[in-house]
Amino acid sequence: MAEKVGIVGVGQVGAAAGFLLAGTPGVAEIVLVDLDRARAEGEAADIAHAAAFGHAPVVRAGGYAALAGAAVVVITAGVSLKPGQTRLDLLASNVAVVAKVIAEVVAHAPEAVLLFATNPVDVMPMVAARQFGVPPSRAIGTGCALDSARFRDRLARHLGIGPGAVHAHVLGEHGDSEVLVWSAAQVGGLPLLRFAEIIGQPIAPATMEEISRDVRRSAYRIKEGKGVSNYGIAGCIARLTKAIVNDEQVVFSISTPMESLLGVQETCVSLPHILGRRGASAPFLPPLDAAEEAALKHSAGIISEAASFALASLDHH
């Protein structure tokens, strides 16, 4: 059954996501919500005209009440990352904005899966779960789904194969402390590094470091060039939404609130989850080598502290 999807925040990320969702199977209606109603109306009309060349879902602007019955509400509202900033730098400005959005969404679409793209993206699901009682399965950050795609793409280019043939995940914070899991990466059922040797494209330690740096710095590099990183995250939003509305039961590295991880309490970092109509499954912790496990614990600690700060700041309002 085709579903309604809402997008709150129709800046460059929200608009790009709306454009891609208009061509996504399983999406029957898209509702754009923004404080700037004229902008939302304009984007809705423009996206609808493009959608008319395809399967043409209904695309319209509306208030929060128009989100009633939505299967997924994508939240992109807030200040975007500027060159030189980290995602955590946006915490103070964005958490109050997103809290107001969550309150409205929960009031009008209480059964929706909330898919967060606002940075710091790993903190926002914690706000939804701890402040508003949204079940962790329906409070989802896009997390490292995009980073994982960047990792696979970078590996595929080195190996000269298609990205779909590479099975590799990025875990932890969607940010500087993220963990590229080299030890579990595979191609064709073989460990990644062994496969690379067999086809004559070995990955030396220096190349591993270069690839890791490229993946971790991708968004910063894009923003330095064009001022905003919108298409990659929009593609991520569309793909995750497609998995939810079509109940695909596929695995992505996304962030959901966790009571504990590796001894760190109350965190929300990316791990593999099964994603479908009811949201995300409980997370899976794949086997990690000692260095990766230590790095993931460190990353979980960073988000735990950031989430604690965010929730405390809301209590003081």
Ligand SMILES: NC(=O)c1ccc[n+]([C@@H]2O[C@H](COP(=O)([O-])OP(=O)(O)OC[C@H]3O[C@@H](n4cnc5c(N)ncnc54)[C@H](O)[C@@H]3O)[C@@H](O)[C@H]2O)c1
Given for the second form:
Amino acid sequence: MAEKVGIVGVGQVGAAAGFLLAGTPGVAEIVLVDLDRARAEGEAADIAHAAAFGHAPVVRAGGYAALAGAAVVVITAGVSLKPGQTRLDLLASNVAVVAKVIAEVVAHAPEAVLLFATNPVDVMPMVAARQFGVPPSRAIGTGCALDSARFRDRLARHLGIGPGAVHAHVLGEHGDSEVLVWSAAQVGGLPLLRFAEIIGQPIAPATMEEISRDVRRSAYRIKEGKGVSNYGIAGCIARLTKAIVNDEQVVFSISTPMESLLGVQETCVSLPHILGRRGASAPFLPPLDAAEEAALKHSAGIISEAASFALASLDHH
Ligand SMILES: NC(=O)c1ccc[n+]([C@@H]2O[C@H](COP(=O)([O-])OP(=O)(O)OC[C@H]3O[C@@H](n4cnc5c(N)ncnc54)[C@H](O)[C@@H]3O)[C@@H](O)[C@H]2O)c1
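To test you: the structure above is the form predicted alone. What is the structure of the form predicted together with the named molecule?
Zooming out: every chain and molecule, the one shown earlier first.
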């Protein structure tokens, strides 16, 4: 059965996500919610006209009440990263915005899977779970699903193969402390570095560093060029939403609230999860080498601190 999907925050990211979702199988209706109602109305009409060239779900603007019965509500409301800012700088302003949004969404669509893209994207599911009682399976950050796609794309270009043939994940914070898991990366069941050697495209330590830096700096580089980053995250949102509405049970590196990880309490960082109609499974911790494990623990600590700061800032309101 095709489903209703809501998007709250119809700016650069929300509108691009809506545009892709209008062509996504399994989506019957898209409801766009924004403080700026005229903007939501304009985007809804524009997206509906594009969709009218193919398979056409209903696309409309609405208030929170229009989200009733939505399978997924994507949350992209907030301000975006300015050049030179880190995602954690955005914390205080966006947590206050997103807490207001969550309160409305859970009142009108209590069964929806909440998919957060607003930065800091790993803190928002913690706010949903700890402040509003949303189960961790339905409080999901897009997290490192996008970074993992960037990692696979970068490796694929080096190797001269399709990104779908590369199995590689980025774990941890969606941000500077993220962890590229080189030790478990594979192509065709072979360890990545061995495969690279066999096909004559070896990955020397300097190349590994260059690829890591490219992946980690992607968002900053995109913003230096065009001021915002929206299409990559929109592709990510559309892909994760497709997995949910079609109950695909596929594995993505996304973030859900966790009581503990590697001895860090109360955190929310990306790990592989199975994703389907009921939301995300419990996370899996893949085998890591010692340096990756230490880096993941460090990353989990950063989000744990940011989340406790965010929750305390809401208590003061
Ligand atoms: N997770 C990722 O990988 C990733 C990538 C890119 C951007 N982002 C994040 O996505 C968010 C949105 O970025 P953008 O470029 O679309 O920003 P934008 O400024 O273009 O759009 C934000 C929209 O949110 C709306 N909004 C603000 N407060 C609201 C509220 N209380 N209720 C409803 N709507 C509200 C605004 O009216 C605006 O239309 C930012 O936090 C940005 O950092 C995340």
